[in-house]
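One chain comes next, on its own, written as structure tokens: the form predicted on its own.
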Amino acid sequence: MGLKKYIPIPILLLAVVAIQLTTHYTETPFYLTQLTMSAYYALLVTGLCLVMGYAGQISLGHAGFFAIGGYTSAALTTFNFTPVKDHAVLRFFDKFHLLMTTEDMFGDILLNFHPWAACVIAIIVTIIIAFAIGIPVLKLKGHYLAMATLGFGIIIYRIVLATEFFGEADGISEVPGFNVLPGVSVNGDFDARIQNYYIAWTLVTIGLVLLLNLIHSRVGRALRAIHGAEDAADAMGVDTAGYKLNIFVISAVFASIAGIFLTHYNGGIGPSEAGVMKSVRYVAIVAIGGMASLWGALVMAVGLSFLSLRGMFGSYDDAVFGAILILIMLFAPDGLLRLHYLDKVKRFFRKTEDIS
């Protein structure tokens, strides 16, 4: 495969730049807000594509991992830890300069975690939970696995909805910006709209490069073997349980990172991000783009998320995604952008020509 697997990357980067320049010259920079948010959702979807298209697993709980990342980072960067600043754990984090002090509007001192520290903690929490859930759950197959991951998603939704630390039904607001580099911050400021757009797509590009390396490696070949015939792969010595678990965890980390960055970009997060229909939406997008097509999943994630965020579907948003999933499963189970599906269309027109 060599460098051929990377050919779409520069094309993607050119498209990202072209879209930004188009919004500039057409005086429609407000589109960049939805395109930035769509990029973060696309990061989650590409990670889910790895689980569904290559490991052959169905997960209806990825909105839960998104919420774990977003809520953990939001809570740690907004909750005032001043009353417990003398606790051994807080002193440990303060020793390594992982805490920061700010002032509220009344001049009171607030002690919060630095966004970088909160990000790392959120990812670690996600990894631990993904392992804890994945070890028993991934022993299941088919609709049993789907129901188990759905149950996990419902648990996360109820926890964030009923826990005061996570803001209950109101969620968490006033989440500070994330200074990823000196002078480079993820936030919702109007003046930083272009900067945030490129940060999001840089993150997506890095994620795609990592996934491309993975699926074109020995691990990728093992995953395709598991997807094609798990029992046969197991008989040939492939550690099917280990591969499935590790891929599940990697995918969960992608969802968590997407949740972290989108939360800091929006300045808050609410319980709806952990909703069941969010997980159904992500599964639908992967199905539309093609179960084993990273680029198809990416294109569909950006396109459909953008339309949804622009309010194109109105109050029927969830119904539209549910209907799309049903139609795809009935008429194009391999996805709209799969080449062999297009070949079927070509053969249909050839037969029509022959009959005429």
The other form holds:
Amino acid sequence: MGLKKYIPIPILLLAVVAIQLTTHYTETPFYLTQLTMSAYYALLVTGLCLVMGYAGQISLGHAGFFAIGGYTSAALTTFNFTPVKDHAVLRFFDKFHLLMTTEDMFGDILLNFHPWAACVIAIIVTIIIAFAIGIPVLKLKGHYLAMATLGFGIIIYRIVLATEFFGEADGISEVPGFNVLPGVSVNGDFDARIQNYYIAWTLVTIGLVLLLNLIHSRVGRALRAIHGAEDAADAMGVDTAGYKLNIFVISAVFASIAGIFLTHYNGGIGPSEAGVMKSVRYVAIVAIGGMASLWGALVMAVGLSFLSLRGMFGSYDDAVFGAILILIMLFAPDGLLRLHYLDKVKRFFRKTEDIS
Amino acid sequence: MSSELFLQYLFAGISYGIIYAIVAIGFNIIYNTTGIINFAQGEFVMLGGMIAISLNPHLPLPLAITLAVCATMIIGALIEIIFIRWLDHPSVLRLIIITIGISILIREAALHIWGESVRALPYFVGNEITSISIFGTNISPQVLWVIGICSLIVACLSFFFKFTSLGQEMRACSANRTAATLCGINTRNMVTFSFMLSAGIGALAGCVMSPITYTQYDGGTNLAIKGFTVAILGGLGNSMAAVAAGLLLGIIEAFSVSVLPLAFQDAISISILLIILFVRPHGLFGSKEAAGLKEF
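Same protein, the form predicted in complex with its partner chain this time rather than the form predicted on its own?
First the chain shown before, then all remaining chains and molecules of the complex.
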């Protein structure tokens, strides 16, 4: 295989730059905002693609992991910890300079977590929850797995909706920017738009390289064996449970990182991000992209999220995704890019080869 | 807890529980004949309620409910014919996604037809403040309607499956589809019929519960999850056990209100679902050996 698998990466980077330049010269830089958000959703979807397409497990709870990342980061960077600053836990964090003080507009001193600290804590929380939920859930199959992950998503939704710390129905707003590096900040400012566009796409590219490496390695082959026939893979000595769990956790971390960055970019997060419809939407995008196709998932995630965020579907937003889901599953269960009849043609030729 | 309050919770629990049981039986009917979990089951309940509410101003209540049930049965049959009947050996994942898509489409259609407002049928007897006294506690007569009609549905269904030839054919279909086909049963029609039947009982439950619980376009998902919890709790495919499990879940939920904030009520039933899936996926009353033979 060698370096062949990376060929689409430069093409992707060229496309990213080309789009930015196009928006610059056509004076439509406002498109960059939605393209940045789409990039973060694409990050989540490519992670989910690994679980669904390669490990063959359905997850209807990925919006939950997105929300865990986004909400943890948002809460830690906005909640004022001054009243409890002498608590042992906070002093522990302070010792490592993980806290920072800011002044609000009334001159009061606010004590928050540094965004980097919040980001790392959010990812750790996600990993712990993903392991805790993944160990029992991934023993299930088919309908049970779908319902269990759906249930997990709904529990997260109910918790953020009912907890005051997470802002109940209003969500958390006024989340500060995330200074990734000195001078490089993830925030929704007008003049940081181009910078943020590139931050998001850099993140997506890094994620893609990691995933490409993974699926073209021993792990990837093991995953495809699991997808093909779990019992057979088990019999051949593949640690099916272990692989499934690790992949689930990796994709949860992808979702969580997408949640963290998008929350800082938008400056807030609301309970709708944890909703069931979001999870279903991600599943729909993976399905349209062709289940086991990272590039298909990426293209569809960016395209559909962009159209949806631009409001192209109007009040039929969810209905469009539902309709797409049904149509794809009825007529092209292997995704739009690999229609059934193409497979049949291929199989026909393969058969004749075998005979000769 | 005073005995009066205890009875209040108990009746609330029973009336919700029996609704969950009806949704669970709807799941079971379709699961038994096809092996599909119909994720759109909750939407049938919502549709029944909504159609009856729209018809009610023009027609007497019993007629409106009858028409609503018939309309929902036709919708159920159409769904099966359009989306499922012609698929050739579809995978479970594909069917899950299709029924989820159907539930989204029904919900969105309901949103555009009826809007976001919360609606309700009028009380069958009296109004909101009418109450009757049982064992010293006051309950609404509608609660008795719910319990009565749902019990009637359960009784009729078990009669139907035991003693009518159509019911026996459906059971044959669920026991062994190939053998049923060889005996001259048209299994495809049985599948369509199972969709109609579960849509019908769902819609009827949706009508009787509407005065107490109200009907809204997005109420279906929640009911589907609770109904599924109950179906699993009783053991998937076992309708009589679903009734017991439904009552159990309803009563647990009703009493949980006295300990936990109302906002966490849904989280409780879903936690029960997760625990039961992890610990006893064959259900409280199901046998492990029998569950091992089924495909999920």
